[in-house]
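Take a look at this single chain in structure tokens; it is the form predicted alone.
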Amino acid sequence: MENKIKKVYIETLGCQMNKSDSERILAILSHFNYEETLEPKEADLLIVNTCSIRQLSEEKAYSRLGVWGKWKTQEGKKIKIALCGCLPQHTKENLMARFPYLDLAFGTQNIYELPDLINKEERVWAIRNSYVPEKDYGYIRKKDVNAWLPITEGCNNFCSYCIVPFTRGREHSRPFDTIIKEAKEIVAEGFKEITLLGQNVDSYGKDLEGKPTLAALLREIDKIEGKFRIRFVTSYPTDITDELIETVANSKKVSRYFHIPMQSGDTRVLKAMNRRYTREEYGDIVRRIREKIPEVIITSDFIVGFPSETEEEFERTLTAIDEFGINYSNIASYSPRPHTKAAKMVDEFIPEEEKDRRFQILNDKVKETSLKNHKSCVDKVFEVLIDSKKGDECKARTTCNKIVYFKSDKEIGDFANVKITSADTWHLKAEEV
């Protein structure tokens, strides 16, 4: 047996879910003599972990692979290339013929299986439409402050412009019990903050046996002795229970802080999205939320320039964000996707540059919805967690994920109180109290 230690880089694009995939990823090749290296010219194995939610995103993984295919055929590196992730679940085996120095693909689906592919000497197209049972390799996490801790993986929704369900799958909740020792595993290692990640994290538990919810495993995970916070992404709005605000409301750790996509503040828009609910329903679930939690922050995510959006539907995504209170948003301009619905309205896409316009216009409108809501936060007193320092300057977040910068002789890691000294935009100033 080869015990030669072998160096592996990745390179992960997207969403907190590819984030925590490469860490898995890491996990796994650790037991089979790799380490991780962060310089990719160092590397045995280059890995390029994709996201297909928009075409910019595939991109940058195509970018990523004609430079290491570079150092491959014309430097002679001895390299192996894989890539993984969204983008090769969604595509057909011609990436192969298109890179022909790539060496491996896998899906989202697949990645207990890489010892077994990594090891094949010829090219590998491996893809599956349904989960490999895990496998406690564990996670080799960044050391940070925060630890991601995937629940649930997939949608079964099908919102006519998302790709997820063709890249991630049908919804599948990991067991109750496995996410429980993990959290603790998490703690003991030192981290001040667990994310619960999803697609659609609410969903948890539906496809298991006994049926848990998100509520349970937050009450459970709650219970864990040491002072660190609990946060989940990403909610849909009609899947967020009584029972789910009731939990967050009675809780000790749980962060006051709901993110729930609106996508559209026009119903008609969202009947064309295949978005389970009515501008009226989403405010209905916003309304709900506040009456249990006074303090909670909500945040959404909204696209411009849907297919078929006209400017009046438009403008009724700008009234949504004071109407409901959102606090701040998340936004980007429509793209076609593979497989989806709305990529076949074609006669009805909105020019690029109208989607530009009405880009900008939300842009300004969420500036300054966050200018306003962050002066609202002036001379009130936070409890914060330091996620970085320079000097004696710490950033921090509140529990409902302000950024707060404040001086202080506390280290990463450790819990501060501060008042507010000021707000802009983006962030707080604060002073220790």
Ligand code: SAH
Given for the second form:
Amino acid sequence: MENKIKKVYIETLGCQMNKSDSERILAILSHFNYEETLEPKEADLLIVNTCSIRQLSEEKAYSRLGVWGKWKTQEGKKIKIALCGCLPQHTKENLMARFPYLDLAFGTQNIYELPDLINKEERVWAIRNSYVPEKDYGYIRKKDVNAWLPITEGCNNFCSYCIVPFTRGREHSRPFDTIIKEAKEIVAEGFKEITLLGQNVDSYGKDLEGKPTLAALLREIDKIEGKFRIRFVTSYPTDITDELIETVANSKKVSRYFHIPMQSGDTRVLKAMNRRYTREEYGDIVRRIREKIPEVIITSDFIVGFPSETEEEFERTLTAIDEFGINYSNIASYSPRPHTKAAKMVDEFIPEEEKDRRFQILNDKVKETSLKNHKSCVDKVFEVLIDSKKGDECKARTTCNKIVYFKSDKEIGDFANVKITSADTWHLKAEEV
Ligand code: SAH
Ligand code: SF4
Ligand code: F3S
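If the structure you just shared is the form predicted alone, then what does the corresponding form predicted in complex with the ligand look like?
Below: every chain and molecule of the assembly, starting with the one above.
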């Protein structure tokens, strides 16, 4: 047995779920003599935790492999190179042949097999398609004010553009008690914000005995002693229940914030996307939330240039933002993904230049609404949580994730009350009160 501590560098692409997986991977490896380094050149083991949501996301992983491969083959560095996450989970391509310097590839369902895989002499391609119950190796959470806490993984929705059901498998919920135990640990460790994670958090518990709900989880976490915030992402519009809205409205610690991707403002496009709601039904959900929580912030994701989307249909996305008062949106240009239905609509693909044009127009709309929304905050007082600090210049977030800069002698992880003095598209400036 070799006892020398080895160093692992992990590059995490993609969503918060991947960030959380990387923390789990680091915790498992810590039981096998590895410690994290933030300097790739120092590492004995280099891992890229990949995302497949768009073609471009996969290309980022390939380029990382290319750089590390050169270190190994041209510079003769004695390193082990691994690829994990969503890309190897779904691909049918023989990546071991394409990247001869790759030592190990493992999928999203193989994380708990890592102890067996990591010390193998031969090259390993380990992908399994069924869910393996988790083992308690703990987490090595990134030192930050926010902690990620996964509650569900996988997705059963099969939106016609989306690869996630093929990279994360069918939906399963983590046990209620495990989540509460981890939430308590997170608070005890001093984190100031807990973000509950899932591809579709509202369907939490449907596969568990007794069918506990997301609302029940929130109520239980809300009771934990201490000053901290609770957030949850991502919500599927029609799965948001009145129980959830009431719970958020009545809670002490849950942020008045819902991220509810609409994807398109047009009902025909939504149907082609296999989303289970109309434009009007989406509007009704937003209205129901606002009735109970007037100060709520609602954000969304939209895809532009879905195959067959007409100009008129695209414009309905622009009007939806105004009509439903969506405060901020992430935008993505449609990217055909393997295994998905929409990728077969080749005759109806929208040309790249047209997708770019629509992206620009929507981006301008998002900027305009963000600025308008930010301007309405001027002179108001918010409680913010400090994330980082340079000198006395603090960067903080409101409970609804607006970025605020202000000067203070408070520290990272402290809460402060600030009065907004000026507004920009992407951030606010403030003074402590
Ligand atoms: N579960 C969430 C979304 C997860 S994926 C939901 O139901 O909305 C994150 C975002 O990536 C999606 O909201 C969508 O806007 C975008 N996305 C997914 N597949 C895409 C594709 N093929 N092309 C472009 N954007 C995509
Ligand atoms: Fe993808 Fe749809 Fe599942 Fe979200 S709900 S992860 S967009 S399939
Ligand atoms: Fe990407 Fe996988 Fe997340 S495809 S967005 S890393 S679930």
